[in-house]
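Just one chain follows, in the form predicted alone, and it is written as structure tokens.
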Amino acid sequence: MHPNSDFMHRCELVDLTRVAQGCFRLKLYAPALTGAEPGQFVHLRAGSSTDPLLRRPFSIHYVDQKAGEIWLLIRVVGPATSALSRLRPGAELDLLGPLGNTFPAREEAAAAMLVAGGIGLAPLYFLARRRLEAGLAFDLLLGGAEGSSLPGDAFFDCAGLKPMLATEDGSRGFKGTVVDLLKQRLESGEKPSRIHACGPVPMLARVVDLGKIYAVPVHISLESLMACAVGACLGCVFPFKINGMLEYRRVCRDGPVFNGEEAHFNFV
């Protein structure tokens, strides 16, 4: 299976900014991709050679339609992301996209709660800005190990966002994990229409559990390594339990956004 040529793009890097410790925002001039929706991703080649061999998936962090740009948020964790962090404006990048599905009920008027762990902020920032632009109520909760691992206040202020922060060392905002913060909010009586979450799998499992306890629907955006990103290789499957039967779904083709209540975390 090969992606349609409409999904293959050469894009120019317009800007690369360090926004937190080991975390960078890339702005790419890609007018053909500005129809992307929150939750979708691109599959990007991090170098011009076969090293690294495989492309890397990155959630679309925001779309600036007037500027013809898409934004990506990356955290340096290995050679591929390290190479991306050293690029300079004018560099050309090869990517496939937009790929995947989107968050449901994006335009629902009832208040939603967006819960991000670390780099899981990338798609939820996009969703938050879309809701803000549409005048729709939401709360954005963001957690990290320490304050320096999260973008500074100016990163959010310039977009009109006011996230509630949680750090495990207590250096910024609530002391504890973002799930602890979510639990506190739900225990206090808050009742969002739904929860949208993205972050590490153990975090997502706990968010889904809280959703079940407080009867709040949860949608999760899964992060996964992908070889093809078009559903052919089955390298990114994740277990789900549907009507009592275990099924494996492809994060790239069937997701990355799923009904959290159906995710079978016990197999992870």
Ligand SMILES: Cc1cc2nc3c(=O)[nH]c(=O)nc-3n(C[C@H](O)[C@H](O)[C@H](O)COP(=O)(O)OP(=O)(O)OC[C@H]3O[C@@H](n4cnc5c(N)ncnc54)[C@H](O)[C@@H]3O)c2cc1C
Second form
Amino acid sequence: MHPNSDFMHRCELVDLTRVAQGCFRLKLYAPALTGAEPGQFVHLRAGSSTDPLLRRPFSIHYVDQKAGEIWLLIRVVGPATSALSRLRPGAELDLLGPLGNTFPAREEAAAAMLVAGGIGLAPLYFLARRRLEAGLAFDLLLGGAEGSSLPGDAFFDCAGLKPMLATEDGSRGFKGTVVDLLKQRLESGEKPSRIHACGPVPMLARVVDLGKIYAVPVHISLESLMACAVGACLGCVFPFKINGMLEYRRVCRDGPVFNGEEAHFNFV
Amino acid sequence: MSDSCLSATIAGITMANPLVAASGCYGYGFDYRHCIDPACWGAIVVKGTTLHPRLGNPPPRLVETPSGLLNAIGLQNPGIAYFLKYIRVRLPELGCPVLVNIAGETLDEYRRLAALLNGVDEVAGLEVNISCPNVKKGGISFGCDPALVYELVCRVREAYRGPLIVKLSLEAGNIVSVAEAATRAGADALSLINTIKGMVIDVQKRRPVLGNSTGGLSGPALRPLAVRAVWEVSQAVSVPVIGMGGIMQAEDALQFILAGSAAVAIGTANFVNPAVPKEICDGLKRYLADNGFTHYRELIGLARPGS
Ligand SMILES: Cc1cc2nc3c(=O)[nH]c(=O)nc-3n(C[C@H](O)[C@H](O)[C@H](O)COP(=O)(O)OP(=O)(O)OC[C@H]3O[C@@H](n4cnc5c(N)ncnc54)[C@H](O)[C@@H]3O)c2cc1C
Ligand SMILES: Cc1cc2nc3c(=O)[nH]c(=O)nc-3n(C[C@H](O)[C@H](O)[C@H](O)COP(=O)(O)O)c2cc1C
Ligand code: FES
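Could I see the form predicted in complex with the named molecule next, after the form predicted alone?
Every component of the complex follows; first up is the chain already shown.
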């Protein structure tokens, strides 16, 4: 009759910093969660009232094993994310996790390309730092509508990361979308061992198309509205085409990381 | 108070407590094991199961509403043959009675499902879903007509000898007549209510949010309607009622019990707080102790006039 504390946690918020317009980094003291791997997420409750009712899923943005912390990167889009952005250090958060699968961690000679659209940076930052620590080559491509929606240079510098930026207004880095930037790199003859992508669904669809054209395997991390986040309600499914057959898979339990080639984007 | 103050027998099924995991919200009972021991439930009802595998509805399948949730899963499930072959054998691991929620597109499908489950030891009973709002054929279209419900429950009753529960919708408008028809046809208990059909429109896209356009409303927004339904039905029939709809905490469960529920089912609250069955059991025991009752049974229907 005892809740298993390995998955249900109450964690203290130790730091909350605004890192870009409408975008906040939260550091939580959560030693029990520091075994999490890039791609996994937590399901957290913003407040204790019935409105908003459901928990909300957020990728694990980084694990600081020494400090016993997990980090989240949150973009404010509605009531739950806005409530989270107003928390003060010392606040206690109720979360489930770590949940979901991870980016495949294979050691390859050729560099991997990490392609992030907007808040899709959250899990790819974690993957990038893990690869850096392991001495594995990679490039991090990050896109946003405008420069101010992306974290500043210091955010990346102190982690030793050098992302290639793409902004649609051209205010920082390449002028265009992150998919345009990826396309340019592939056209110029670069041949990454694989692509890991996270961002809005239309962006992921275009990245998977490019992967097919240039014969590079693509792993995508999908987002979906979730209720249970443990595989019980079948509410978070995304369509896939497996051996020519339509199949709905649970983003929370079968993902959130999937083989991009199998995702059935035309269906949505 | 000792645990025995919550012991329950519903439709002949012995349960450690009157809390039931609601169909569709708890998978086959295994998904929450990392959070909480499934044996803490009085019983678990598995996802709606159909004769043939069902793909379910296109996404998005969920949207949150004020203090509620609209879902349009569309009974995605691997079908009864898969259930019997692969899932059935694992059910004893859960450590509590397990009921199967069945849904058909025709009367004959309900009868065949019941026949296939008859005598299956790992299954403690059936919950006949005549109230799913998310499928085009069957489901709720059966649940609104008392004559059809009588016919359907008679056929299932003939095919299935174990405990038989019929799950009702409030959509019918005449839930009491439907409840009476189900009881006359041989239902051992009734569960109510299933979700109620609703819609949310995305004003930017100028389209309904859900892939299926409509979905079933669950959660606290549903609670007062469900308490009222339990109040009416439990006074009209002599079989036990399993009440559900937006139960989040012990106080909510108490409302249902005082209205006339012999047991309560919990769905949406698990999504918010996986420890909810344990917390509600503790809360019920505290209420009994604080108010001088020795068993929760004494509370059933106590809010009715003349009680
Ligand atoms: C596995 C996973 C990981 C995620 N990781 C992060 C993360 O690291 N950082 C982050 O900021 N967000 C992340 N999200 C998205 C995050 O869960 C939503 O932004 C959040 O639930 C919004 O809650 P809200 O109450 O603020 O807004 P809501 O009122 O719930 O939503 C506001 C608007 O955003 C849309 N929306 C809500 N949820 C999603 C979603 N999951 N995907 C796309 N659109 C959505 C709604 O349709 C609505 O238009 C993740 C989602 C998933 C499934
Ligand atoms: C995601 C979801 C799936 C459901 N699936 C089923 C189902 O397959 N069969 C069924 O009889 N009821 C189903 N229900 C209804 C619940 O069992 C319950 O009647 C309803 O949600 C009200 O209770 P709640 O407010 O505690 O969730 C489902 C509910 C939800 C939220
Ligand atoms: S959110 Fe319930 S199955 Fe994924």
